[in-house]
Amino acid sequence: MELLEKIKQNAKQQNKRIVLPEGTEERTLKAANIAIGEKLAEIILIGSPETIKELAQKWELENINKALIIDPINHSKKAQYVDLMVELRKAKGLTKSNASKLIEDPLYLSTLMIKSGDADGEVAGARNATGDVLRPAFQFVKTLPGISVVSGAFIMIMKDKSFGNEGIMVFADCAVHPNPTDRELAEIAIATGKTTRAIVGIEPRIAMLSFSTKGSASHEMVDKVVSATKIAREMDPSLKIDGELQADAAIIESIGLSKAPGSEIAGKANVLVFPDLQSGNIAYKLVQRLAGAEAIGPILQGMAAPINDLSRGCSVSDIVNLIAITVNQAAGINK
């Protein structure tokens, strides 16, 4: 079974209600349509009842009306929102008078179902830019218990199979953070190994990567790595990582026995932790374009709540399978 089979299979298992903010862009009421279809997610969708009910008419989604609807505008828990909203926010200046303007933001009213227990995962981005669908997040969501920093993973699924597990790697952070401090580092790490967990569905042996491997070089930024690889270890004790490495001695077994004998990740990892932004976003189009390799991502990691940013360039069965990621990540964002 192919990897977003199996992530749509399990999403199938979980009963989590994702909400869908742009209720009324076409291309994320067709793929609504087809998650309800699939038994995928419970579905909210974020709009006029009026227009959604007309669109799901005229584009013949028959399924739009199993979703829940909410009018932005007039619903039932718009004096609740906006009390918690005021309540999050009042030491940052936030009157509820401005609240009461936001709450009617599809943005905002999606994460505030989040932070109320309302919804457990938002998908979004079809018709906003980036920073629209993140800033409510950070302010009224925020990152996970020890996390300070969102980034993003991208699942690597390699022709070559003798790569990772059975060719399926994760890399990250390449979307997000240009250039974190070793203890951004380690936060991405943890991250990520939630994430290779949740959805890829393997245990993950994470290499932090750098153009030194075990005191090879010498440089301030080898030292970062090797301080970050630390502070994950003692962040979480059980997870399998090592650092530094450099990428052969990660993911060539032979290469890796010669330069780091002894690690039980070096030659083996199937999570591949970058120190920057540039590297890690160079490496996946680099792996992607010359080795033709499937890329899934971004997969925005560490907040409490999966929101996930779509590209505007989106395809229907772009939004189709980011909501079943978003499912399978709101199933082990505790685990």
Ligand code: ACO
Contents of the next structure:
Amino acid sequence: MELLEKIKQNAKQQNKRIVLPEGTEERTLKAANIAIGEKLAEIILIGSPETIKELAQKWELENINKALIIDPINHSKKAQYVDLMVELRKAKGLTKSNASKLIEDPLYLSTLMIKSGDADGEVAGARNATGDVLRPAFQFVKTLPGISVVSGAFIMIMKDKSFGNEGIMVFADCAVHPNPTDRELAEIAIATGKTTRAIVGIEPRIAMLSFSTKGSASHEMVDKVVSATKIAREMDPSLKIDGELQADAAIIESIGLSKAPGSEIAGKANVLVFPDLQSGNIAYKLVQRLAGAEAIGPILQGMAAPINDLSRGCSVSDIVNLIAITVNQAAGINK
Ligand code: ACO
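Would you mind generating the form predicted in complex with the named molecule now that we have the form predicted on its own?
Now the complete complex, all chains and molecules, led by this one.
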């Protein structure tokens, strides 16, 4: 079965509640209609109930009447969420008056619903920029215990099935954190291992990439990757991880054997962790364009609950797929 089909089949077993804060956005509403029809999740739409009902009628989206619709201006939990916002951000100076304004913004309301246990995950970004989707999530949902940094992974489906697990690999961070420290890079590796288990369903073999393999070059940029590998091993001794490795040593068996003999990862990696966002973002786009790989993501990882950011150029099916992925993350986030 294709990976995306597996992800959807698994989502159907989970009964998770996914909130879509851009409830009046056309592609989002059409995707919600499909997700409800395919029983991928219980869908919560944020937006004016009258507008959502009118739009659903106009576009003949008959499943929308099964969604829970939350009016961001008038709903029964508004005061409760405002109190929680003030409690969580009082050290940052958030006043009740400011919180009362912010809670009417669907991107804030959705994160407060998640924080309060009223939703399991969120998909947004068809209408809003990355920073606007992520900031409320960083502030109120925060990161998983032991993780301080959120990052973005891509599932890369290669044409050449000899790489990774039958052509499936995971790359990170390709989307969020520009210049991680060694500890943050270790956290990104741990989080990517969790994503690989939870979403792809395979055991991660993680290569920490650099321009050096096992001391072939010396530079402070290499030192960061060596240190991150050591920290990641200490954080999770069960993790199969090695570094620093060059990309060819990580994925080509003969080169792995000659440059990093004895490594259980070299030549066999299915997860590539890049030293910074420049290399990660460039690499995934080059592999996608030059090697014709399918890139699924970014899947945001390290957050205490799954919140995923769409590209503003996304299609209806991209949103449906991301809803299914978010359900899978919600089911496996603490494993
Ligand atoms: N993980 C966890 N928390 C974070 C992270 C992170 N990666 N980054 C910022 N935060 C937290 C901060 O600690 C701060 O928390 P606090 O208010 O409790 O102190 C809060 O978020 C706001 O921090 P800022 O520094 O103000 O973050 P800002 O909102 O300016 O930026 C952003 C965050 C938007 C993610 C920024 O790092 C960014 O622009 N990253 C690059 C995104 C990008 O352009 N990606 C490439 C394109 S995507 C693609 O091609 C698929």
